[in-house]
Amino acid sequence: MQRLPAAFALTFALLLASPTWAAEEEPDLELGEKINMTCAGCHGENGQGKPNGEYPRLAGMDARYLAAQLRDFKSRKRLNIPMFPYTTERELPEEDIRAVAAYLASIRLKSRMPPVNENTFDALERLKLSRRILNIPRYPGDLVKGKRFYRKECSNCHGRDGRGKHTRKNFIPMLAGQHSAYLLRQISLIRAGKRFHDEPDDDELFSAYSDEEFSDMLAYLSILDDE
(Lines of atoms letter the chains of each structure in order from A and count residues from 1; the text may use other names and numbers.)
(Lines give C-alpha, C1' and ligand atoms only; values in the text may rest on other atoms or scores of the structure.)
(Ligands and ions follow the chains in the order given, each with its own letter.)
Protein backbone atom coordinates (compact mmCIF):
# COMPACT_ATOMS: atom_id res chain seq x y z
CA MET A 1 0.00 0.00 0.00
CA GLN A 2 1.30 3.44 -0.94
CA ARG A 3 2.24 5.64 2.01
CA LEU A 4 0.96 9.19 2.36
CA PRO A 5 3.57 11.94 2.22
CA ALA A 6 4.56 12.92 5.75
CA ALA A 7 3.33 16.51 5.42
CA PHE A 8 -0.05 15.39 4.06
CA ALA A 9 -0.43 12.76 6.75
CA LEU A 10 0.24 15.34 9.47
CA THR A 11 -2.29 17.79 7.97
CA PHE A 12 -4.91 15.03 7.72
CA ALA A 13 -4.31 14.04 11.35
CA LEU A 14 -4.75 17.64 12.51
CA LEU A 15 -8.03 17.92 10.58
CA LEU A 16 -9.35 14.80 12.26
CA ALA A 17 -8.44 16.24 15.64
CA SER A 18 -10.15 19.57 14.96
CA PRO A 19 -13.65 20.35 16.31
CA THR A 20 -15.08 20.23 12.79
CA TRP A 21 -14.06 16.63 12.28
CA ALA A 22 -14.14 15.40 15.85
CA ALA A 23 -17.07 13.54 17.35
CA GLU A 24 -19.92 15.71 18.65
CA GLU A 25 -19.27 16.92 22.18
CA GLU A 26 -21.42 15.83 25.08
CA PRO A 27 -24.24 18.28 25.95
CA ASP A 28 -23.49 20.72 28.77
CA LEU A 29 -25.89 19.72 31.57
CA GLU A 30 -25.03 22.76 33.68
CA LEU A 31 -25.94 24.99 30.76
CA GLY A 32 -29.11 22.94 30.28
CA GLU A 33 -30.09 23.48 33.92
CA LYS A 34 -29.71 27.25 33.50
CA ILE A 35 -31.77 27.26 30.30
CA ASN A 36 -34.44 25.21 32.05
CA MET A 37 -35.05 28.12 34.41
CA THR A 38 -36.86 29.76 31.48
CA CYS A 39 -38.84 26.58 30.76
CA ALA A 40 -39.77 26.14 34.43
CA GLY A 41 -42.37 28.91 34.32
CA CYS A 42 -44.63 26.60 32.29
CA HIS A 43 -43.20 23.09 32.56
CA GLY A 44 -42.10 23.21 36.20
CA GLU A 45 -38.73 23.40 37.92
CA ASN A 46 -38.19 19.68 37.39
CA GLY A 47 -39.96 19.36 34.05
CA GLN A 48 -43.01 17.86 35.75
CA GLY A 49 -45.59 19.74 33.67
CA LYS A 50 -49.08 20.63 34.90
CA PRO A 51 -51.90 18.21 35.77
CA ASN A 52 -54.49 20.35 33.94
CA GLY A 53 -53.00 19.31 30.61
CA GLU A 54 -51.85 22.73 29.49
CA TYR A 55 -48.15 21.89 29.67
CA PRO A 56 -46.72 18.35 29.38
CA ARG A 57 -44.20 16.59 31.52
CA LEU A 58 -40.76 16.78 29.92
CA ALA A 59 -38.64 15.14 32.64
CA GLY A 60 -37.21 11.77 31.66
CA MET A 61 -38.24 11.99 28.02
CA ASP A 62 -35.70 10.99 25.40
CA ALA A 63 -33.27 13.84 24.69
CA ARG A 64 -33.44 13.23 20.94
CA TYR A 65 -37.21 13.53 20.98
CA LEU A 66 -37.11 16.75 23.01
CA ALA A 67 -34.44 18.23 20.74
CA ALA A 68 -36.47 17.31 17.64
CA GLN A 69 -39.54 19.09 19.05
CA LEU A 70 -37.54 22.22 19.84
CA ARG A 71 -36.15 22.25 16.30
CA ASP A 72 -39.70 21.94 14.96
CA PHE A 73 -40.76 24.90 17.11
CA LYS A 74 -37.82 26.91 15.76
CA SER A 75 -38.66 26.12 12.14
CA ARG A 76 -42.37 26.73 12.87
CA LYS A 77 -43.09 23.23 11.59
CA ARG A 78 -44.83 22.79 14.93
CA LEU A 79 -46.82 25.88 15.91
CA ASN A 80 -47.17 26.93 19.51
CA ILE A 81 -47.65 30.62 20.23
CA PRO A 82 -46.24 30.62 23.81
CA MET A 83 -43.04 29.01 22.46
CA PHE A 84 -42.44 31.64 19.76
CA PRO A 85 -40.33 34.09 21.84
CA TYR A 86 -38.09 31.32 23.18
CA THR A 87 -37.44 29.36 20.00
CA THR A 88 -35.49 31.77 17.81
CA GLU A 89 -31.90 31.25 16.75
CA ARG A 90 -30.81 34.03 19.07
CA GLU A 91 -32.65 32.67 22.10
CA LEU A 92 -32.14 28.96 21.41
CA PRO A 93 -29.13 28.03 19.26
CA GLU A 94 -28.39 24.38 18.56
CA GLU A 95 -25.97 24.09 21.47
CA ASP A 96 -28.69 25.24 23.87
CA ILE A 97 -31.22 22.82 22.36
CA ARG A 98 -28.93 19.87 22.98
CA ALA A 99 -28.06 21.09 26.47
CA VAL A 100 -31.60 21.62 27.76
CA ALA A 101 -32.89 18.45 26.09
CA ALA A 102 -30.14 16.39 27.76
CA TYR A 103 -30.77 18.04 31.12
CA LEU A 104 -34.51 17.37 31.03
CA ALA A 105 -33.88 13.79 29.92
CA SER A 106 -31.60 13.29 32.93
CA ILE A 107 -34.29 14.22 35.48
CA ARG A 108 -35.79 11.20 37.22
CA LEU A 109 -39.19 11.72 38.81
CA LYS A 110 -40.27 9.12 41.36
CA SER A 111 -43.93 8.17 41.71
CA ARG A 112 -43.86 8.01 45.52
CA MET A 113 -41.78 9.11 48.48
CA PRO A 114 -39.42 6.55 50.00
CA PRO A 115 -40.03 5.42 53.60
CA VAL A 116 -38.73 7.71 56.33
CA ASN A 117 -35.48 6.61 57.95
CA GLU A 118 -35.47 8.15 61.43
CA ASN A 119 -31.69 7.70 61.75
CA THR A 120 -30.90 9.73 58.63
CA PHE A 121 -33.97 11.99 58.44
CA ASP A 122 -33.25 15.39 56.91
CA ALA A 123 -36.28 17.68 56.59
CA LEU A 124 -34.72 19.89 53.91
CA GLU A 125 -33.63 16.96 51.75
CA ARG A 126 -37.07 15.41 52.21
CA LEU A 127 -38.67 18.64 50.96
CA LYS A 128 -36.36 18.75 47.93
CA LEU A 129 -37.16 15.13 47.15
CA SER A 130 -40.90 15.80 47.34
CA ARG A 131 -40.54 18.24 44.46
CA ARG A 132 -39.41 15.37 42.25
CA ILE A 133 -42.44 13.20 42.95
CA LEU A 134 -45.02 12.78 40.22
CA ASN A 135 -47.67 10.11 40.33
CA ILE A 136 -50.36 10.24 37.67
CA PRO A 137 -53.79 9.87 39.32
CA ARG A 138 -55.77 6.81 38.26
CA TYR A 139 -57.86 7.80 35.26
CA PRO A 140 -61.45 6.43 35.18
CA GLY A 141 -61.82 3.56 32.77
CA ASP A 142 -61.51 -0.19 32.29
CA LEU A 143 -57.89 -1.23 32.81
CA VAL A 144 -58.24 -4.60 31.08
CA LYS A 145 -59.85 -3.11 27.99
CA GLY A 146 -57.42 -0.20 28.05
CA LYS A 147 -54.41 -2.51 28.12
CA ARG A 148 -55.82 -4.55 25.24
CA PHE A 149 -56.51 -1.41 23.20
CA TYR A 150 -53.09 0.08 23.91
CA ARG A 151 -51.20 -3.10 23.08
CA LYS A 152 -53.10 -3.47 19.80
CA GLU A 153 -53.20 0.15 18.57
CA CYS A 154 -50.35 2.04 20.24
CA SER A 155 -47.57 -0.19 21.54
CA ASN A 156 -45.97 -0.79 18.15
CA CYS A 157 -44.79 2.83 18.19
CA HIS A 158 -44.81 3.86 21.84
CA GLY A 159 -43.52 0.55 23.24
CA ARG A 160 -45.27 -2.12 25.31
CA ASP A 161 -44.29 -0.28 28.48
CA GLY A 162 -45.24 3.14 27.14
CA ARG A 163 -41.65 4.36 27.31
CA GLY A 164 -41.46 5.32 23.64
CA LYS A 165 -39.34 4.05 20.78
CA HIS A 166 -36.60 5.72 18.81
CA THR A 167 -35.05 4.92 15.48
CA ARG A 168 -32.59 6.82 13.33
CA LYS A 169 -35.49 8.66 11.67
CA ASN A 170 -38.32 8.75 14.21
CA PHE A 171 -38.40 9.79 17.85
CA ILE A 172 -41.63 8.61 19.45
CA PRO A 173 -42.38 9.96 22.94
CA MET A 174 -43.12 8.07 26.10
CA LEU A 175 -46.71 8.09 27.31
CA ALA A 176 -46.17 6.45 30.70
CA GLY A 177 -45.99 9.11 33.40
CA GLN A 178 -47.51 11.78 31.18
CA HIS A 179 -50.46 13.78 32.49
CA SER A 180 -53.75 12.22 31.40
CA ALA A 181 -55.33 15.61 30.71
CA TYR A 182 -52.48 16.50 28.37
CA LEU A 183 -52.79 13.21 26.46
CA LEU A 184 -56.56 13.65 26.18
CA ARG A 185 -56.04 17.20 24.90
CA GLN A 186 -53.66 16.01 22.19
CA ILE A 187 -56.06 13.22 21.18
CA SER A 188 -58.84 15.79 20.87
CA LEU A 189 -56.66 18.09 18.75
CA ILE A 190 -55.67 15.24 16.42
CA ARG A 191 -59.29 14.11 16.06
CA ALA A 192 -60.29 17.69 15.22
CA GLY A 193 -57.54 17.96 12.61
CA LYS A 194 -55.76 20.70 14.56
CA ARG A 195 -52.61 18.73 15.19
CA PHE A 196 -50.87 16.22 12.96
CA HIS A 197 -49.91 12.83 14.32
CA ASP A 198 -47.64 10.83 12.01
CA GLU A 199 -49.56 11.61 8.84
CA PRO A 200 -51.90 14.49 7.96
CA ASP A 201 -54.90 12.14 7.65
CA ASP A 202 -54.41 10.49 11.06
CA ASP A 203 -57.28 12.59 12.43
CA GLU A 204 -59.59 10.21 10.56
CA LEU A 205 -57.88 7.22 12.15
CA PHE A 206 -58.30 8.67 15.64
CA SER A 207 -61.94 9.48 14.90
CA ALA A 208 -62.57 5.79 14.28
CA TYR A 209 -62.15 5.08 18.00
CA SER A 210 -64.74 5.90 20.64
CA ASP A 211 -64.39 8.16 23.66
CA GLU A 212 -64.79 5.08 25.85
CA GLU A 213 -61.86 3.33 24.16
CA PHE A 214 -59.63 6.33 24.72
CA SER A 215 -60.77 6.61 28.35
CA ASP A 216 -59.87 2.95 28.90
CA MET A 217 -56.48 3.50 27.28
CA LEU A 218 -55.79 6.55 29.46
CA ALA A 219 -56.76 4.51 32.52
CA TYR A 220 -54.17 1.90 31.59
CA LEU A 221 -51.50 4.51 30.84
CA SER A 222 -52.15 6.22 34.17
CA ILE A 223 -50.91 3.18 36.09
CA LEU A 224 -47.77 2.54 34.05
CA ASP A 225 -45.73 4.98 36.14
CA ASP A 226 -46.58 3.19 39.41
CA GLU A 227 -43.59 1.60 41.08
Second form
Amino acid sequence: MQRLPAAFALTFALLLASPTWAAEEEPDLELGEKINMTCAGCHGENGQGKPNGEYPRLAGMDARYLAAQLRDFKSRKRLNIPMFPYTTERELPEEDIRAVAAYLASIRLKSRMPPVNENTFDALERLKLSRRILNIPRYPGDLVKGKRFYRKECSNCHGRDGRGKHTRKNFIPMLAGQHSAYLLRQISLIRAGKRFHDEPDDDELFSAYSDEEFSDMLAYLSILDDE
Ligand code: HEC
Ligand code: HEC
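So that was the form predicted on its own. Now I'd like the form predicted together with heme C (HEC), please.
Complete assembly follows, chain above in first position.
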Protein backbone atom coordinates (compact mmCIF):
# COMPACT_ATOMS: atom_id res chain seq x y z
CA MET A 1 0.00 0.00 0.00
CA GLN A 2 2.82 2.41 0.89
CA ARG A 3 4.13 2.54 -2.65
CA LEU A 4 0.73 3.37 -4.13
CA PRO A 5 0.19 6.99 -5.13
CA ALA A 6 -1.79 8.75 -2.41
CA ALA A 7 -4.80 9.52 -4.62
CA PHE A 8 -5.11 5.90 -5.63
CA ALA A 9 -4.78 4.70 -2.05
CA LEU A 10 -7.44 7.17 -0.93
CA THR A 11 -9.89 6.04 -3.64
CA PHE A 12 -9.24 2.46 -2.67
CA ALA A 13 -9.86 3.17 1.02
CA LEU A 14 -13.07 5.05 0.20
CA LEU A 15 -14.28 2.18 -1.96
CA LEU A 16 -13.67 -0.29 0.85
CA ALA A 17 -15.47 1.92 3.33
CA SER A 18 -18.43 2.55 1.03
CA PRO A 19 -21.41 0.40 2.04
CA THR A 20 -23.02 0.53 -1.42
CA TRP A 21 -19.88 -0.75 -3.06
CA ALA A 22 -19.61 -3.52 -0.50
CA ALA A 23 -23.27 -4.44 -1.01
CA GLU A 24 -22.95 -4.41 -4.80
CA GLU A 25 -19.86 -6.51 -5.07
CA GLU A 26 -19.95 -8.76 -2.06
CA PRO A 27 -23.23 -10.36 -1.10
CA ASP A 28 -23.37 -11.11 2.61
CA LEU A 29 -23.08 -14.90 2.90
CA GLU A 30 -23.80 -14.93 6.63
CA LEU A 31 -27.01 -13.04 6.03
CA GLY A 32 -27.76 -15.46 3.19
CA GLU A 33 -27.33 -18.43 5.51
CA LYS A 34 -29.75 -16.85 8.00
CA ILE A 35 -32.37 -16.16 5.33
CA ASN A 36 -32.00 -19.71 4.07
CA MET A 37 -33.49 -20.97 7.34
CA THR A 38 -36.89 -19.83 5.98
CA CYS A 39 -36.28 -21.51 2.63
CA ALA A 40 -35.05 -24.73 4.26
CA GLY A 41 -38.57 -25.71 5.36
CA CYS A 42 -39.37 -26.43 1.73
CA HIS A 43 -36.04 -26.65 -0.14
CA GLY A 44 -34.05 -28.48 2.58
CA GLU A 45 -31.30 -27.13 4.84
CA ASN A 46 -28.66 -27.47 2.11
CA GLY A 47 -30.94 -26.43 -0.75
CA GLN A 48 -31.14 -30.03 -1.91
CA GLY A 49 -34.88 -29.91 -2.73
CA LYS A 50 -37.23 -32.89 -2.62
CA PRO A 51 -36.86 -35.97 -4.83
CA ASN A 52 -40.60 -35.93 -5.59
CA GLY A 53 -39.92 -32.67 -7.44
CA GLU A 54 -42.29 -30.53 -5.41
CA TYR A 55 -39.36 -28.32 -4.36
CA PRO A 56 -36.40 -27.89 -6.72
CA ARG A 57 -32.76 -28.20 -5.79
CA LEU A 58 -31.20 -24.75 -5.39
CA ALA A 59 -27.71 -25.67 -4.13
CA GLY A 60 -24.90 -24.89 -6.54
CA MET A 61 -27.11 -23.12 -9.08
CA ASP A 62 -25.83 -19.89 -10.63
CA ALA A 63 -26.43 -17.04 -8.16
CA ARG A 64 -27.62 -14.69 -10.89
CA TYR A 65 -30.15 -17.24 -12.13
CA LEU A 66 -31.47 -17.79 -8.59
CA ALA A 67 -31.73 -14.04 -8.00
CA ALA A 68 -33.50 -13.51 -11.35
CA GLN A 69 -36.09 -16.17 -10.45
CA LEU A 70 -36.69 -14.59 -7.03
CA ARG A 71 -37.29 -11.23 -8.72
CA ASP A 72 -39.66 -12.93 -11.16
CA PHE A 73 -41.59 -14.49 -8.25
CA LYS A 74 -41.80 -11.09 -6.59
CA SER A 75 -43.14 -9.38 -9.73
CA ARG A 76 -45.29 -12.43 -10.54
CA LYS A 77 -43.71 -12.75 -13.97
CA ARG A 78 -43.26 -16.35 -12.82
CA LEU A 79 -46.16 -17.54 -10.74
CA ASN A 80 -45.21 -19.48 -7.61
CA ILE A 81 -48.12 -19.37 -5.18
CA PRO A 82 -46.52 -21.34 -2.28
CA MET A 83 -43.50 -19.03 -2.33
CA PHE A 84 -45.17 -15.70 -3.02
CA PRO A 85 -45.54 -14.68 0.68
CA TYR A 86 -41.78 -15.15 1.12
CA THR A 87 -40.83 -12.95 -1.78
CA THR A 88 -42.67 -9.69 -1.03
CA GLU A 89 -40.53 -6.55 -0.81
CA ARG A 90 -40.90 -6.62 2.96
CA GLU A 91 -39.88 -10.24 3.39
CA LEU A 92 -37.17 -10.31 0.74
CA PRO A 93 -35.71 -6.95 -0.27
CA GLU A 94 -33.12 -6.82 -3.05
CA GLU A 95 -30.17 -7.09 -0.66
CA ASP A 96 -31.62 -10.30 0.81
CA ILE A 97 -32.24 -11.72 -2.67
CA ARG A 98 -28.59 -11.30 -3.52
CA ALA A 99 -27.40 -12.64 -0.17
CA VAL A 100 -29.53 -15.80 -0.20
CA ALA A 101 -28.83 -16.45 -3.89
CA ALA A 102 -25.07 -16.19 -3.27
CA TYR A 103 -25.30 -18.44 -0.22
CA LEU A 104 -27.27 -21.13 -2.08
CA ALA A 105 -24.92 -20.92 -5.07
CA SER A 106 -21.98 -21.57 -2.74
CA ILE A 107 -23.36 -24.89 -1.42
CA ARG A 108 -21.59 -27.83 -3.02
CA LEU A 109 -23.48 -31.11 -3.06
CA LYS A 110 -21.66 -34.31 -3.88
CA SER A 111 -23.35 -37.05 -5.87
CA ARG A 112 -22.04 -39.90 -3.72
CA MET A 113 -20.55 -40.62 -0.30
CA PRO A 114 -16.77 -40.98 -0.20
CA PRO A 115 -15.57 -44.48 0.84
CA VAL A 116 -15.32 -45.07 4.60
CA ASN A 117 -11.86 -44.66 6.04
CA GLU A 118 -11.83 -46.88 9.13
CA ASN A 119 -8.99 -44.97 10.79
CA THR A 120 -10.72 -41.64 10.72
CA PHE A 121 -14.36 -42.82 10.90
CA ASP A 122 -16.59 -40.23 12.54
CA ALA A 123 -20.31 -41.05 12.67
CA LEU A 124 -21.48 -37.47 13.14
CA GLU A 125 -19.31 -36.17 10.30
CA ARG A 126 -20.71 -38.88 8.02
CA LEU A 127 -24.26 -38.03 8.99
CA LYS A 128 -23.61 -34.37 8.15
CA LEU A 129 -21.99 -35.36 4.89
CA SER A 130 -24.94 -37.55 3.93
CA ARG A 131 -27.18 -34.47 4.03
CA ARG A 132 -25.02 -32.93 1.35
CA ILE A 133 -25.37 -35.82 -1.08
CA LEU A 134 -27.75 -35.62 -3.99
CA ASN A 135 -27.78 -38.09 -6.82
CA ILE A 136 -30.62 -38.03 -9.31
CA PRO A 137 -31.99 -41.59 -9.61
CA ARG A 138 -31.84 -43.09 -13.10
CA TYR A 139 -34.97 -41.93 -14.92
CA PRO A 140 -36.64 -44.53 -17.17
CA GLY A 141 -35.99 -43.93 -20.87
CA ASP A 142 -33.62 -44.54 -23.76
CA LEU A 143 -30.20 -43.00 -22.99
CA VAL A 144 -28.94 -43.01 -26.57
CA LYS A 145 -32.01 -41.26 -27.94
CA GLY A 146 -32.09 -38.95 -24.94
CA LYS A 147 -28.50 -37.89 -25.50
CA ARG A 148 -29.12 -37.28 -29.20
CA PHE A 149 -32.19 -35.15 -28.48
CA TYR A 150 -30.52 -33.20 -25.69
CA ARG A 151 -27.38 -32.50 -27.73
CA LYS A 152 -29.42 -31.37 -30.74
CA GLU A 153 -32.09 -29.25 -29.06
CA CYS A 154 -30.94 -28.15 -25.63
CA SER A 155 -27.20 -28.37 -25.01
CA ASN A 156 -26.43 -25.20 -26.95
CA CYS A 157 -27.91 -23.23 -24.11
CA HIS A 158 -27.97 -25.58 -21.11
CA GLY A 159 -24.42 -26.81 -21.77
CA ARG A 160 -23.10 -30.15 -23.01
CA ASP A 161 -22.63 -31.23 -19.40
CA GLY A 162 -26.08 -29.88 -18.43
CA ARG A 163 -24.51 -27.42 -15.97
CA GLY A 164 -26.13 -24.35 -17.56
CA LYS A 165 -24.41 -21.12 -18.47
CA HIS A 166 -25.09 -17.47 -18.89
CA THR A 167 -25.20 -15.28 -21.93
CA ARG A 168 -25.40 -11.53 -22.19
CA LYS A 169 -29.16 -11.88 -22.50
CA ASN A 170 -29.99 -14.27 -19.69
CA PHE A 171 -28.97 -16.87 -17.14
CA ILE A 172 -29.56 -20.43 -18.24
CA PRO A 173 -30.10 -22.90 -15.42
CA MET A 174 -28.41 -26.24 -14.94
CA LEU A 175 -30.63 -29.22 -15.71
CA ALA A 176 -28.22 -32.00 -14.68
CA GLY A 177 -28.48 -32.59 -10.93
CA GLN A 178 -32.01 -31.17 -10.81
CA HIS A 179 -34.89 -33.44 -9.70
CA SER A 180 -36.47 -35.10 -12.75
CA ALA A 181 -40.05 -34.62 -11.54
CA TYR A 182 -39.45 -30.89 -11.07
CA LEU A 183 -38.00 -30.58 -14.59
CA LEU A 184 -40.94 -32.48 -16.02
CA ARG A 185 -43.36 -30.11 -14.29
CA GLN A 186 -41.51 -27.09 -15.71
CA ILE A 187 -41.66 -28.65 -19.17
CA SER A 188 -45.45 -29.05 -18.83
CA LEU A 189 -45.73 -25.45 -17.64
CA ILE A 190 -43.65 -24.21 -20.58
CA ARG A 191 -45.81 -26.21 -22.99
CA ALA A 192 -48.96 -24.74 -21.44
CA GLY A 193 -47.55 -21.22 -21.83
CA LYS A 194 -47.48 -20.79 -18.02
CA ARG A 195 -43.72 -20.61 -17.58
CA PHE A 196 -41.52 -18.30 -19.59
CA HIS A 197 -38.69 -20.14 -21.32
CA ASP A 198 -36.35 -18.34 -23.70
CA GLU A 199 -38.56 -16.97 -26.46
CA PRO A 200 -42.25 -16.06 -26.25
CA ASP A 201 -43.32 -18.86 -28.61
CA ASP A 202 -41.36 -21.62 -26.86
CA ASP A 203 -44.72 -23.08 -25.74
CA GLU A 204 -45.27 -24.08 -29.37
CA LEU A 205 -41.73 -25.37 -29.78
CA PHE A 206 -42.01 -27.48 -26.62
CA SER A 207 -45.46 -28.77 -27.63
CA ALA A 208 -43.99 -30.07 -30.89
CA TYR A 209 -41.63 -32.41 -29.03
CA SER A 210 -43.14 -35.70 -27.86
CA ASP A 211 -43.49 -36.95 -24.28
CA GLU A 212 -41.13 -39.77 -25.21
CA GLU A 213 -38.44 -37.36 -26.38
CA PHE A 214 -38.65 -35.60 -23.04
CA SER A 215 -38.52 -38.82 -20.97
CA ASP A 216 -35.51 -40.07 -22.94
CA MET A 217 -33.86 -36.71 -22.36
CA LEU A 218 -34.63 -36.84 -18.61
CA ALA A 219 -33.06 -40.31 -18.57
CA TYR A 220 -29.90 -38.89 -20.12
CA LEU A 221 -29.85 -35.89 -17.76
CA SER A 222 -30.28 -38.23 -14.77
CA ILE A 223 -26.94 -39.94 -15.46
CA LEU A 224 -24.99 -36.74 -16.13
CA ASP A 225 -24.48 -36.15 -12.41
CA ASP A 226 -23.20 -39.68 -11.72
CA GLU A 227 -19.48 -38.98 -12.18
C1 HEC B 1 -43.63 -22.89 1.18
C2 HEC B 1 -42.59 -23.60 0.46
C3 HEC B 1 -41.44 -22.76 -0.07
C4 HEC B 1 -40.61 -21.91 0.63
C5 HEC B 1 -40.64 -21.55 2.11
C6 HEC B 1 -39.63 -21.43 -0.33
N7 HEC B 1 -39.86 -21.99 -1.57
FE8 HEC B 1 -38.76 -21.71 -3.24
N9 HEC B 1 -40.03 -22.87 -4.33
C10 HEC B 1 -41.14 -23.50 -3.82
C11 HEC B 1 -41.82 -24.21 -4.89
C12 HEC B 1 -43.10 -25.03 -4.78
C13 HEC B 1 -41.05 -24.01 -6.07
C14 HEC B 1 -41.32 -24.57 -7.47
C15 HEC B 1 -42.34 -23.75 -8.19
C16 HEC B 1 -42.62 -24.31 -9.56
O17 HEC B 1 -42.84 -25.52 -9.68
O18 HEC B 1 -42.59 -23.55 -10.54
C19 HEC B 1 -39.94 -23.14 -5.68
C20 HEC B 1 -38.98 -22.67 -6.57
C21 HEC B 1 -37.92 -21.87 -6.21
C22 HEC B 1 -36.91 -21.38 -7.13
C23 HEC B 1 -36.82 -21.66 -8.63
C24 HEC B 1 -35.73 -22.68 -8.91
C25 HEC B 1 -35.49 -22.93 -10.38
O26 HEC B 1 -34.77 -23.89 -10.71
O27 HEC B 1 -36.01 -22.18 -11.22
C28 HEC B 1 -36.05 -20.61 -6.40
C29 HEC B 1 -34.83 -19.86 -6.92
C30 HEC B 1 -36.50 -20.64 -5.02
N31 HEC B 1 -37.63 -21.41 -4.93
C32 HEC B 1 -35.85 -19.99 -3.98
C33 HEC B 1 -36.33 -19.93 -2.67
C34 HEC B 1 -35.70 -19.17 -1.62
C35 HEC B 1 -34.40 -18.39 -1.75
C36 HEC B 1 -36.50 -19.29 -0.50
C37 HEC B 1 -36.33 -18.63 0.85
C38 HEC B 1 -36.29 -17.17 0.82
C39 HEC B 1 -37.62 -20.16 -0.87
N40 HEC B 1 -37.47 -20.53 -2.19
C41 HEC B 1 -38.62 -20.54 -0.01
C42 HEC B 1 -41.56 -23.50 -2.49
C43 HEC B 1 -40.97 -22.78 -1.46
C1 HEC C 1 -31.86 -20.59 -26.69
C2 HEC C 1 -31.47 -21.06 -25.37
C3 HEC C 1 -32.21 -22.26 -24.79
C4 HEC C 1 -32.44 -23.49 -25.38
C5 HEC C 1 -32.04 -23.97 -26.78
C6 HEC C 1 -33.10 -24.29 -24.39
N7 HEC C 1 -33.27 -23.57 -23.23
FE8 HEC C 1 -34.19 -24.23 -21.53
N9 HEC C 1 -33.94 -22.39 -20.64
C10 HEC C 1 -33.35 -21.32 -21.26
C11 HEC C 1 -33.45 -20.17 -20.38
C12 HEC C 1 -32.93 -18.78 -20.66
C13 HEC C 1 -34.12 -20.62 -19.20
C14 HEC C 1 -34.47 -19.77 -17.97
C15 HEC C 1 -35.85 -19.18 -18.14
C16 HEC C 1 -36.20 -18.27 -16.98
O17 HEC C 1 -35.48 -17.29 -16.79
O18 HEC C 1 -37.16 -18.54 -16.28
C19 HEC C 1 -34.41 -22.02 -19.41
C20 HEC C 1 -35.06 -22.82 -18.47
C21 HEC C 1 -35.38 -24.14 -18.67
C22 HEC C 1 -36.04 -24.99 -17.71
C23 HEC C 1 -36.44 -24.61 -16.30
C24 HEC C 1 -35.36 -25.07 -15.32
C25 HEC C 1 -35.59 -24.67 -13.90
O26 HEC C 1 -34.65 -24.83 -13.10
O27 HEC C 1 -36.67 -24.21 -13.55
C28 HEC C 1 -36.19 -26.22 -18.28
C29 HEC C 1 -36.84 -27.45 -17.68
C30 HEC C 1 -35.63 -26.14 -19.62
N31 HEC C 1 -35.13 -24.86 -19.83
C32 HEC C 1 -35.60 -27.19 -20.51
C33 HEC C 1 -35.08 -27.12 -21.79
C34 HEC C 1 -35.08 -28.22 -22.72
C35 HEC C 1 -35.65 -29.59 -22.43
C36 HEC C 1 -34.50 -27.78 -23.87
C37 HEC C 1 -34.33 -28.54 -25.19
C38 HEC C 1 -35.54 -29.07 -25.73
C39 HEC C 1 -34.15 -26.39 -23.67
N40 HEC C 1 -34.50 -26.02 -22.39
C41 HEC C 1 -33.52 -25.59 -24.59
C42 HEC C 1 -32.74 -21.29 -22.51
C43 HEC C 1 -32.75 -22.33 -23.44
